[in-house]
Amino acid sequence: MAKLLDVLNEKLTGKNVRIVLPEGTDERVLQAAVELHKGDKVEPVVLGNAEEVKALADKLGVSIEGIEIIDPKTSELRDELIASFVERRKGKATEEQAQTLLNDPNYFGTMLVYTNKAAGLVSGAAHSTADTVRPALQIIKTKPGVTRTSGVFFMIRDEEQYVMGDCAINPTLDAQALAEIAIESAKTAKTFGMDPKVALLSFSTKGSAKTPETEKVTEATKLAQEKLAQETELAGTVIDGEFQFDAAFVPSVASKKAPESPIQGDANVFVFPSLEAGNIGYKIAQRLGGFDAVGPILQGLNAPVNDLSRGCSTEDVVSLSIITAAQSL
């Protein structure tokens, strides 16, 4: 984890990137805001009732002097954000509905990002993933050419660093969606200083088994390679499949099972064929392999919004805020 944060801290020094923290009355979030405010990399924008936030700060024995605190229910920005929300939803929400929705700190915070009053948002310490992601999908939406958001984890152990996805968002994926996630995962890896070598995973290596499931991954690989040729920012990136995990990760296995592949046991970005495979896979690496799992990092959105675990620590909030800020650059 330290290696990843070192890279990001170097990129962010002096930037003071504004990141919204909607859960200002959560102890972990407020403590993280205080820690972030001490530096020059991330400037937290804390949402919540000012009196409640101050009472919590007094209870924790921390100073919130200089930290921007916005109450979604009384903010002078409400009218502007409500009008922008109604316009963005294009007939799917009335002004009255918007007034109610923007009482929700996640909706209010997402509108701050959409209107460029902040660069990104981190939530989820006291909200479900759906509560965090839904406003982002409705308001910020996905980038041009991207049909869905997806969630990756950085898996870190000592000097080792990998990306695994989709482990958080999409229960089922067709070949087109897998290809898209492969490209977006490569971009995420590159953003964080990695040289992406992307392996699309299956229970077959290079046609050793033929089923609809393996052929989906084979087709996804072809589509991803075609997309890669159009992505100038990914020059030098390698994408290949389909691989069993050992063929993507162990050089001696790769030389036997996929001798013609440009990936020879040195993949560092792993794209799973389904959410169940991805979620199981990263948790095995975390619990049996001793890797730190950082994420999920949401990708494919027009601006970064990321989701915390409700069991997160203050350190997790700080780390994810730094990652979110780096995504915005």
Ligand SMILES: CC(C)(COP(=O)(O)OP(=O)(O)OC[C@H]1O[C@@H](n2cnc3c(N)ncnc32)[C@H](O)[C@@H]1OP(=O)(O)O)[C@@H](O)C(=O)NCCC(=O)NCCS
The other form holds:
Amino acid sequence: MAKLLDVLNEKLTGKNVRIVLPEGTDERVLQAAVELHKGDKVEPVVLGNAEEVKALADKLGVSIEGIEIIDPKTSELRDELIASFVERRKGKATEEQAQTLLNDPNYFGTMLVYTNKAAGLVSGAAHSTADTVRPALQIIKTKPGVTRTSGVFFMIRDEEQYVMGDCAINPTLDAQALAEIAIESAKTAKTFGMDPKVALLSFSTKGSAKTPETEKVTEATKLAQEKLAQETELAGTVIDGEFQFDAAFVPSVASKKAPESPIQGDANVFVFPSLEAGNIGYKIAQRLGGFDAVGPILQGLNAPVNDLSRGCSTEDVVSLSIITAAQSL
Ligand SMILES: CC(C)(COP(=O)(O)OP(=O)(O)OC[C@H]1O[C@@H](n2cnc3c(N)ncnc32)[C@H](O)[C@@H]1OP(=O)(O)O)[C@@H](O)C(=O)NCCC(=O)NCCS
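Following the display of the form predicted alone, present the structure of the form predicted together with this ligand.
Expanding to the full complex; the earlier chain stays at the top.
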């Protein structure tokens, strides 16, 4: 974790990237805002009722002087954001519905990002994944060429660092979506200083089993390799599959099961065939393998929005804010 953050801190020095923290009345979030405001990397924009936020700061014994606090219910930006929301939702929300939705700090905060008043958003300390992510899917939407957003975890243990996805968003995936996730995961790995070697995982290695499930991953590998050829920013990246995990990760198994592959047990980005596999897989690495799991980091959106776990600490809010700021550069 320290190494990942070192790389990002260096990139962000002096940038004061504006990141919205919609949960300003959560102790951990407010503490994180105070900490971030002291530095020069992330400038927090805290949402909440100013008096409630001030009362919490007094209770915590921290100073919030100089930190921008916006109350979604009374902000002078409301009319502009409501009009922009109705326009963006094109017939899917009336002005009356927008009035109500923009009382929700996640919707309000996401609109601040959409209208370029902030570069990214970090929420979820007190909201479910769905409530945090839905406004981003509806408003910020995916980048051109990406049909689905997905969520990866950085798995970190001492000097080892891997990316695993999708572990957070899409319950089911077809070959096209899996291929997109392979490309987006490679880009995320690269943003964070890695040299991506992407393995698409299955319960089969290079045709050792043939079922609709394995063939989906074989097809996704082909599509991802074709896409890779168009992605100049990913020059040097390797993508291959389908692999069982050991064939992607253990050189002696790779040499037996996939001797022709450019990946010989040195994969560092793992793409799972479904959300079930991904979510279970990263938690096994975390709990049995002793890896720190940082994320989920959402990828494929036009601007970064990231989801905290409800069990997060102040340190987690600070780290995810730094990661989100780095994604916006
Ligand atoms: C992400 C999630 C919240 C979206 O659910 P939802 O809000 O019911 O989704 P809907 O189908 O109503 O879609 C809402 C909007 O988001 C868009 N959307 C949904 N999934 C998307 C995706 N993966 N990528 C991009 N856009 C997506 C839809 O196109 C729709 O846009 P529109 O309103 O402009 O037409 C849902 O897929 C989910 O709960 N996933 C699992 C999350 C989870 O529990 N993870 C494990 C713990 S980390």
